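Only one chain is given next, in C-alpha cells, and it is the form predicted alone.
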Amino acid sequence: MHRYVLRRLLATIPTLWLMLTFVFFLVRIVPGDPAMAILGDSASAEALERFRQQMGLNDPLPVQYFRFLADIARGNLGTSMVTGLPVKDQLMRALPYTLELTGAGVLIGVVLGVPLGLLSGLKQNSWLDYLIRAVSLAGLSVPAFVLAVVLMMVFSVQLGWFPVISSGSGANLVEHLRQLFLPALTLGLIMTAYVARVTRSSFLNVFHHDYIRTARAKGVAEPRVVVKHALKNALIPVITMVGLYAGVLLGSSVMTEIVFNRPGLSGLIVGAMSRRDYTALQSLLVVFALLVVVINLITDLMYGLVDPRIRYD
C-alpha cells in the first residue's frame, strides 16, 4: 500500500509540472497590464514602472517561470499584488468554506444517487424507472447557477425556509447547516443525476451475471443478492465517476458561492482575475490542481476497500 501511494504521488509530478507551466503562461497571455489594472489609469509612468520592477514583471519570462516553480516547491504561494498580504493566509481562510460545500454536495449526491440508481435498475422499464431516468436527465441539463437561482427563489424568497445569503457560519450548528443546505443541495442534486445514471447502468450490467443466478439457486435471500453480490460489484464505476465529478464539483462550487454570496475561493478567484493579480491567481489554480490530485488518489485507494481482489502491488 505504501509503495503504491508513493508511486502514485511520483507519477503526479509530470502532471503537476505541466499544469504549473500551463497556469504560468495562461495568466500572462491574457491582454492587459497588471500594473495598470492595479494602480489605475491615473497612475504615473514612474509609479507603473516602479510597481513592475517591485513585482518582478520586467524580468524575462524564463526568470519569472523558474522563480515561480522554486516558490511552489518551497510551499511559498507568494504575496498578493493587490493586498500585499501572503496568498497562503487568504487561502487558508477561504478554503475550508469551499471544501465544506464540495464535501456536502458529494455526500448528498451519493446518498441520493446510489439508492435512486439501484431502484431504477430493480424496476427496469417500469414507470418508476422512466421517471427516475427523466429526472436525472433533466439534472444533467441544468447548469449549477440556474438551479441555485431556482432553489433560492423557491425556498428562500417564497417559503422563507433558508437564508438568501449564506455567510458560511452561524451562531450554532443548526443555523450553520441552514446556511449550508441550499448551496450544498444545488451541487448535490446535479451530482445525484450523474450517480443515479451510472449506478443504474453498472447495476444492470452485473445483475444478470452467472454468479447472481448461482446465489439465488443456493437460496440466498434476494435483498442479500442485490446488496452484497450485485450492488457491491457495481460500485467500482460509481466510485470512479464520483472521484472524477468531485473535481468538477470543486469548480462548480465557485459559481454556487457567487450566487449565494457565500465566502470561499470564489471571491479570491474573481478578485484575482478582475485585477490581474498574477500571484494570487497562479496560487489558487495550483491549489485547485493539487486538490484534484488528492481526490484522484483517494478514489484509487477506495477501489481496494470495495473490491478485495484489487491489490496495490
Given for the second form:
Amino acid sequence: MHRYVLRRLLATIPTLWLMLTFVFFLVRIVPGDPAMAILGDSASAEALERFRQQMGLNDPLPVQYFRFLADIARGNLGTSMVTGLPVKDQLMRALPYTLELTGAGVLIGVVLGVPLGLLSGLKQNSWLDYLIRAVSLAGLSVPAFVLAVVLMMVFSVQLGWFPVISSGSGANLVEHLRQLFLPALTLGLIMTAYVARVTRSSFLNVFHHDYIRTARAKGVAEPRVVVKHALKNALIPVITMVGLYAGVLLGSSVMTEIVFNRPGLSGLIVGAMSRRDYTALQSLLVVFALLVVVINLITDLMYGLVDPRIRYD
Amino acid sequence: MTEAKVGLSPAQRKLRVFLRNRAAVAGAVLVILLVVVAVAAPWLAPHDPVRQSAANRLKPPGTENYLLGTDRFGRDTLSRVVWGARVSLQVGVASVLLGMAIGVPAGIIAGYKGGRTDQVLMRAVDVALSFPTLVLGLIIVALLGSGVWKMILAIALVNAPQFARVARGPTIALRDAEFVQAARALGTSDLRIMFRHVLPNVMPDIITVSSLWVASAIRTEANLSFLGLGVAPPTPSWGNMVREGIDFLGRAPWLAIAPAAAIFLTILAFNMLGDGLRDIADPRTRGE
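Okay, that one was the form predicted alone. Can I see the form predicted in complex with its partner chain too?
Time for the whole complex; same chain goes first.
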C-alpha cells in the first residue's frame, strides 16, 4: 500500500511538470502590462521600470521559468504583485472555505444520489424511475449559479430561513452550518443528479451478472443481494465519476461562492484576474492542478476499499 | 422483430426509435422553437432590448405592454430574453463547430499516427482537461478580451481537447480496417486516408454527441457572462441579465428568474435531444 502510494506520487511528477509549464506560459501570454495594470496609467516610466525590475519581469523568459519551477518545488508560491502579501497566506485563508463547500456538496450528492439511483434501477421503467431520471436530467442541465439564485430567492429572500450573504463562518456550529447550507445544497443537488444517473446505469449493468443469480439461488435475502452484492460492485463507476468531475465541481464551487458572496478561492481568482496579478494567478492555477492530482490519487485508493480484488502492490 | 418493421429502411428505423423517445422529441421541438426565436428576435421582441425608459422602471410582469416587466433602466425583460437567445445559440453552435474543426483533426492524427505523436498529443489533452473548464475559459477570455466572437474562440479552445479524445477512439479502430489497408496498398497518402476515409467514419460519433456539447458550451457562455467576462452590457445575454437581477431578488425577482429559466430550458432541451440521438446511435445505452 505504502509502496503503491509512493509509486503513484512519483508518477504524478511528469504530469505536474507539464501542468506547471502550461500554467506558466498561459499566464505569460495574457496581454497587458502587469506593471501598468498595477501602478496605473499615470505611473512614471521610472516607476514602471523599477517595478518590473523588482518583480523580475525584465528577466528572459527561461530565467523566469526556472525561477518559477524552483519556487514551486520549495513550496514557495511567491508574493502577490498587488498586495505584496505572500500568496500562500491568502490561499491558506481561502482554501478551507472552498474545500468545506466542495466536500459538503459531494457528501450531499452521494447521500442523496446513491439511494435515488438505486431506487431508479430497482424499479426500472416504473413511474418512479421516470421521475428520478427526469429530475436527474434537470439537475445536469442547471448551471450552479442559476440553481444558487433560485435557492437563494426561495429560502433567503422569500422565506428568510437562511442568510442572503454567506460569511462562511458562524459563532457556533449551528450558525456555521446555516451559513454553509444553501451553497452546499446548490452543489449537492447538482452532484446528486450526476451520482443518481451513474449509480442507476452501473447498478443495472451489475444486476444481470451471474454472481447475482448465484447469490439468489443459494437463498440470500433480496435486500442483502441488492446492497452487499450488487451495490458494492456498482459503486466503482460512481467513485470514478466523482473523481472525474472534481474539476467541474471546483468550478461550480467558485460560481456558487460568487452568488452567495462566500469567501473562498473565487474571490482570489476573480480578483487576480481583474488586477492582472500574475504571481497570484499563477499560484492559484498551480493549486488547482495540485488539487486535481490529489483527488485523482484519492479516487484510485478508494477503489481498493470498495473492491478487494484491486491490490496495490 | 414484428412484421410491420421488416420493410423499414435503416433510416426509417432510426427515426422510429427517435420518435418513440418522448423526451428527445420534446427536446427537438424546444430546440427548433429556440432557433425560431433567435432568428426572428427583431420581429418577436415587442421592444428595443437596450432602449431605456425612466418612466417605466422596475414594472412588474403583466404590466401593460411589458409581459415580463422591466429592469431598473426601464428596459423590457421579455425583449431582452428574446434577444439573449441569439447570443446563447450563436455562441453554443459556433463554438462547437470551431472546437470540432480544431479537435477532430488533432484526434484523428493522434489515433492514426499512433506512437510518439499520439502520446504527445494525448498527454497535452490530459493536461488541458485536468483544469476546470471554467478556470481555463476565464483565462482565455482574459487573454482574448470580451465580445461574442472572442468568447466563441475561448469556448472552442477549451472544448477542443474533448473533441480530440472522442475522434481518437474510433480512428484507432479504423486504422487497421480493411478498406484503410486497401487505400494504403493503393499508395494513397496518409493525409488523404485520414480525411477521405477515416474522417467520414468518425463523424457520426462526433455528430451524435454534438448536441450535448452545444448544451455545455451554452452553459460555459452563461457562466462567463454571469462573471461579467462574456458579452458586454448593454447587449443582453442571459448570464449578464441574471447577474444584474441578483441585486433585485427581493423587489423584482423576475429580472433574474426569467433569464435563469431561459438558460435552464435551453440547456435541458439540448441535453434531451442529445440523449435521444445517442440512443439511436448506441442501442445499448437506451433507457440508461
